[in-house]
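The chain below stands alone and is given in structure tokens; this is the form predicted on its own.
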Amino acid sequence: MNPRRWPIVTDADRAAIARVLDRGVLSGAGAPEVKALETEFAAAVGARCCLATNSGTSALHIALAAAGVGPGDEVIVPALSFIATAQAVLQQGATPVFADVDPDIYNIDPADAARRVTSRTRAIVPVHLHGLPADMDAIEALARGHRLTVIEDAAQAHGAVYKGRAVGTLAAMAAFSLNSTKNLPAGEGGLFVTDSEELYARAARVRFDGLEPPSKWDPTHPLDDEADAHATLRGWMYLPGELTSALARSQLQRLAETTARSQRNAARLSARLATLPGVEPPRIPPDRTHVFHKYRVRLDGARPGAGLGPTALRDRVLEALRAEGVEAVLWQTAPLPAHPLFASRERYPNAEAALASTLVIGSQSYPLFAQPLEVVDAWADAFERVWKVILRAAERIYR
């Protein structure tokens, strides 16, 4: 059976998109599909306020920039992310740490992060990867006792609830993406989200262009603000466009329908995998919900492995599953640090081990979240098949 394409494109987001050339309004900060989904999106994770940007890397800039760090102070995100979250801190002119991630849940170690802390440190920003919340009470705790302010990275983790509470409110600040990627497509976009009116009007501004933003939106002269503004502080043009936020909206409709498809998907190739020896689905604890944005399997290789070491295992299995017709894909495989943009010698351990024994099921183009479950029980046969041959070839080599 063939996988489902992502991002699902309806009628409903046609129609979406039509009412707003109908319209003939395709840009603005006060312009109405922005201004709707910023409410609805702060109304669907009980936030105060909301702005929509032009991608989740600007999202977590404002945030960043909100915050008042700049030049010469230092931020704590986790080696295992995607680049934006080191690039965001780089764009606001400080220097990312580096901290290592918990070994079994992937997201950033907040006992290594208390490490890093020093005298320049002036935020962290626990990324909630794949899907999963980051143990947010004991990095709430550590940003408390240096007075750090604390910034969600919460790119994949749309639905996702800590403790009874929506991801995005969780600290004093939170980005997430609309990229096509993610839960919530939209082609490319984000959002960010806040309960405090400062850092809600100091974070409208830097998205402004540094200037303040309209007060009114006049629909006959939809271009036109109301009075000339002049620059308060240092800004970008961060805006989305009426498209991106007409499609948005209508995305976000069906958003608990995505959560649900991806958790009762996840479910049932856990249960299966689970099964078989060596091989570890995703790790949940029982205060939070995950959204399996991506879903990572751990291969533990010690007995399959027949002396094989991880990355070789996980390769040959990588390999095995894509001949079943399977979506499987390495999303990321070196931690952050590594990159050449940063070209640092330092390890960091659970990170590394993370990478060279994991693989993810489901592409970008084809992720988990969006099959149907004759998909997922095709996918969960084939890897029960490529990992019968592997065991096999072990006990032979054992023999």
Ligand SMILES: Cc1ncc(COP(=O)(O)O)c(C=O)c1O
Contents of the next structure:
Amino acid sequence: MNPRRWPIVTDADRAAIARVLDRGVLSGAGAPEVKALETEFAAAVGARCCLATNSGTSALHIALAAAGVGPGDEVIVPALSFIATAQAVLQQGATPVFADVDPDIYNIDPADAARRVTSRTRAIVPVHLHGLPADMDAIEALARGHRLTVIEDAAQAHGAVYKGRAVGTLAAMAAFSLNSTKNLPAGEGGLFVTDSEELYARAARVRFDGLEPPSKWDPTHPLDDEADAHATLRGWMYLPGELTSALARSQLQRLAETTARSQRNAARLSARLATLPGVEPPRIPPDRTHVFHKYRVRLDGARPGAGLGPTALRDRVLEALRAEGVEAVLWQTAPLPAHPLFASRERYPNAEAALASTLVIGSQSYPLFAQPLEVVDAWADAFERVWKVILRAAERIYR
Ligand SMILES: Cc1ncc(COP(=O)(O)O)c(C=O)c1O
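Switching forms now, from the form predicted on its own to the form predicted together with this ligand, please provide the structure.
Below is the whole assembly, all chains and molecules, this chain first.
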């Protein structure tokens, strides 16, 4: 059976796009699809306020701007993430300071983050990497002690829950992504959420070239929704269009279904992989749920029998899985501080070890969370075959 490609587009999505085209309104800060998306996503997350943006990166950027982060400030971010987490800090003229990650769950290590705090630190951006919430209690405690603003990077974690609370409501502000690869896909787009009217008002102006969003929208003059006030601060044009917003609304209706399928598939695959010596499925602390935007497996080369160095083992398994028709990728090959943009010489041992000894089952185009059970089982069968061959070969070499 062929794997299912992401994103899945349904008749409901087509109808949503047709609705926008029939209406003939393609944009506007007060336009109906944008406004409805904001109301519906805020309700889905349980936050008071939401702003739709044209990317997850811009949602993060307006959060940092609303927090008052600026030149001379430092913002702590994890060493393992997508580069956007650090770029948003640079966009606001501040300096990203990288903290290492927890070796078991790959999210920011609160103890290492605490060691990075200086008198210039203004904010911390925990990333709920791959769909697993970060250790928010420890991060909140750290932030309280140093008066830091916490902004959740929830780009990969729509629908995840930490201690009974939805991701997006665990800090002052949060940013989600609507990029096609995500569990809530709409092409390119983002969502900013907060419970604070004040932060919302500031972020709304940063999103709209520094202007107050229009208080009225007139369907007979949809392009005349001029701002009610003059610019009061520096802003960017980060508004999404109506087509994207309508598609996001339609996809939002299926987010719970996507989350359930993702968790079902991950549980099935983990049950199979956990029986293989030296293979470690993703860990989930008992106080939170994982939505498995990405499914990262650790391979233990030190286990008796495997006998290969971590990257050699990882590369061999990756190649063999692909030869078996399994979708598998590395997703990130270096910690963020090692990107040429930062060229940091500092070592981040846990982030480095995580990248060296793990791979992701499912690709961006064919993620695990999109698959029917038959494909999950076929991938598990193939993994077992590959692992058996690797163990046998290693035994022959090292006996
Ligand atoms: C962890 C993380 N942060 C931020 C982003 C940025 O989102 P976008 O690509 O929508 O700008 C992404 C998405 O790729 C991401 O994975």
